[in-house]
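Next up: a single chain in structure tokens, the form predicted on its own.
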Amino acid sequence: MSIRVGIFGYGNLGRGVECAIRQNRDMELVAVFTRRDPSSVKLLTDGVAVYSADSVEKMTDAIDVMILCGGSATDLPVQTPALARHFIVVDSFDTHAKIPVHFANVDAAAREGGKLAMISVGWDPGMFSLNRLYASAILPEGQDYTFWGKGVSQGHSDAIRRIAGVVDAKQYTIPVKSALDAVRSGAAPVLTTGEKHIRECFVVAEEGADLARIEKEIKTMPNYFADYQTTVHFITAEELRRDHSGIPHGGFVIRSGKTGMNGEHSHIIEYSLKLDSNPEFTASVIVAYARAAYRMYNEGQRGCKTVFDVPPAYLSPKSAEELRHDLL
């Protein structure tokens, strides 16, 4: 029996998420929901119907999974606590700072309506956020070090979107080598966040805006760009669409520690991605863990979860006993 997938919001994410669902012969896409005039949006799967936010309540009996695809960082506070009272929920919350009052109120939404929710799902949070917790387990006396890109980060693109006279931008976020190399060598370097990247932006902005007021607030703002080298770029919608179409992304996550009586062995744990399409593979992610949220909501649990609660196994279609000869 197939697994019933909604899904939430349909734009890049979204998309990348119906893309996934046909590689996975366990899932059905059965309804899509959006806040545009449904009759706009134009599925890759035939068949499949799609309705107004608004309707969502109505479907409970029909989806097992709702996977939400909010378009803004602002979203999903607002739609998982409201749709973890309803159903099985899916999110890629991706605030760091904030996951921690996200996680509390969507617990609390998915406790009242009996529902388990799953949220910050993707690649970092994420599968960055499990090969820490591995490494540091392992390596105890370490450091972690995450570096990000060379890639278009979509939360930043948003963010910078939503100030005052900018039309469209693209937003990379850029390793700086000299301390990708240090630690790579295991040199173990204490490093600040503006140390180990830099911000490098794309904007349109309308015509007569004032560029310098865009800019200041580009690298003020908080849990974005302000702790970081940013440089702010102006060019024309032309431009943009020539030259910055893609969605590339990628990073690394390593561990320097030592073993030893007395620190003497030098150890290094690293974990890779590079990315053509940062959706596509964000929502490759999300299908699999939906599967891990309804077999765990299937046994009785219940509220928020995050990667950290979900055992390897539940994440894949194989049975216990394939997974045991075809990987262990």
Contents of the next structure:
There are 2 protein chains.
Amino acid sequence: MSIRVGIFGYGNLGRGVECAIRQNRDMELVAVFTRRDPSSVKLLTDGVAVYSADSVEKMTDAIDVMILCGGSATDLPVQTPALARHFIVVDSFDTHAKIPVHFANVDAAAREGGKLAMISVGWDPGMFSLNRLYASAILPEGQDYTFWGKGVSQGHSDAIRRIAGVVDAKQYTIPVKSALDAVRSGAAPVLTTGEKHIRECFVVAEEGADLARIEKEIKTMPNYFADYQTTVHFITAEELRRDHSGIPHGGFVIRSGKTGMNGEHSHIIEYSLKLDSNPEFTASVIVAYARAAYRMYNEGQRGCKTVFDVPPAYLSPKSAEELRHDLL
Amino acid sequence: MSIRVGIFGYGNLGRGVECAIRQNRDMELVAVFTRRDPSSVKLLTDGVAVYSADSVEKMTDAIDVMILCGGSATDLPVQTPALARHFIVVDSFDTHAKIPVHFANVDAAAREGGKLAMISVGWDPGMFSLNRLYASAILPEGQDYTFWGKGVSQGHSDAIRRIAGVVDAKQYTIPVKSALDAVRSGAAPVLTTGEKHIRECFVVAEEGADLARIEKEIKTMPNYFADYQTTVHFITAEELRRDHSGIPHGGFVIRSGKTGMNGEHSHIIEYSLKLDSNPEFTASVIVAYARAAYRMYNEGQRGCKTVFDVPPAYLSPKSAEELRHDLL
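Next block: the form predicted in complex with another copy of the chain, after the form predicted on its own:
Starting with the chain above, the whole complex follows.
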């Protein structure tokens, strides 16, 4: 019997989830819910129904796990608690600073509804968080480093697009090689986010726009760019389409730690991702955790969970015996 | 209240566990058990008792978790089931092919005694296994690659020492750079263990020994060296002591996978370790899992477990709230 999955919100992430479900034979996509006119939404998969988001509560019996694919800024803070009353849910809430509040809201809702909810699933938060946890538990005396990139930052690209005279833009976050090398050497340097990353911007400007002014506005923008080494390239709309239409991302989580009676031995634990498609990879992580959420619910677990609470075996369709034989 | 830990077997791994416990404030080493004359064993820590292995069953009330530090060939297959009847135990059984049998024996013993046992904890099996599991669950369509090294292989060093005319030897397993690069490129090559690794041997020969014969015996040794690109360096006992006395190790677990409707996007997940001291790092992993074993037992879990069964949060001394706030 397949795990029957619903997708709530059908953008890049929703399409990624749709693709990921096809790679998992024990899962089946049964419906997509949208706030748009359902008749205007064309899925990649034939034979799957598209419903209005308003009608979701009628579908509680037809769906085992609902995957929420909305944004963290305004969608998920409302949608996840609302749906956690009625469904086993998984979301990818990624505003790190607001996770404790989101957790509390979702936990209360899920417990009220007698359901299980899994929040902040993806790669950061998600796999990167897991690796920070594993590495710090193993090497208590050490330092953690997270580097992002090379990849497209949606928030930073949007910030550039809001500048007068900018038609379109794409911003890449790139780890600083010398900082990565210093961390890998075990030297345990103290590094700010700005010392760890370069920001490279590809900007399409309006004809006749003051390029020097745009470049200055980008480079001096507080929080987003001012603290970073930032480069700006003006290109044509055609070049942007041709060379920068992908959504790659990735990064590195490194822990450098010491062991021995006097810290005489150094160790480096490194986890890295190199992703052609950020939303498709995030979706792939979410789908594996949807399986785990379903299993944990069926075992009687309730309330809000995160990747920290999930026994790894629950992510795989293989049996415990197969896992021990094949992968241990 | 600290978790009271016992160490059963006091070699390199036992000393590593002793050091690791000092880095974890919620744990306390209460006793070491040895098959040697206890009066002949000098610990690194003052004030900790050394007892004869025979007297271990008298200590069931004084010890919360017993960490077994014997070898996988002959010690652990006997010791882990025997002790799992009386203690929460953790071992680092690392003979991959025999894990299912070991699991069954330990599971039966632990259930008989109403205890919990955690087997095959370390980095391979252990952290590498976890990364194989996570990555394959996330990217179902893909290939796994495990590379070992650069590091000292004890088994291969021992094999060289058994050759006539050899006084001492150290063998390093080294990943083949071009194979690593091919895997990281997403090309998904098919590679044998021999194509992924080089074996470099440092050998101290008896005076007047036939070096050409020794080199040939090494390079043609079935299973150990014949299928690998092997280099042999003859050095003096003094050089071996000076340059090759450490026990470094490490390696890489890489999964290369595809997502999208037609597998159009590639992703690389890579986990790597660079370890100055193999036994101290293994011990650090074991000590974190000893904490988890104790918690799982106190929750009512019984029988044999592996790293696949452990919710990551259980490894850390931090609370669930702290973990979500600090690391998610």
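If you superpose the two forms and keep the largest set of C-alpha atoms that fall within 1.5 Å, you have the rigid core. Residue numbers count along the first chain shown, from 1. Everything quoted here is computed from the prediction, not taken from an experiment.
Student: Superposing on the rigid core, is the Cα displacement of His156 between the two forms 2 Å or more?
Tutor: For His156, whose C-alpha is compared between the two forms after core superposition, the shift is 2 Å or more.
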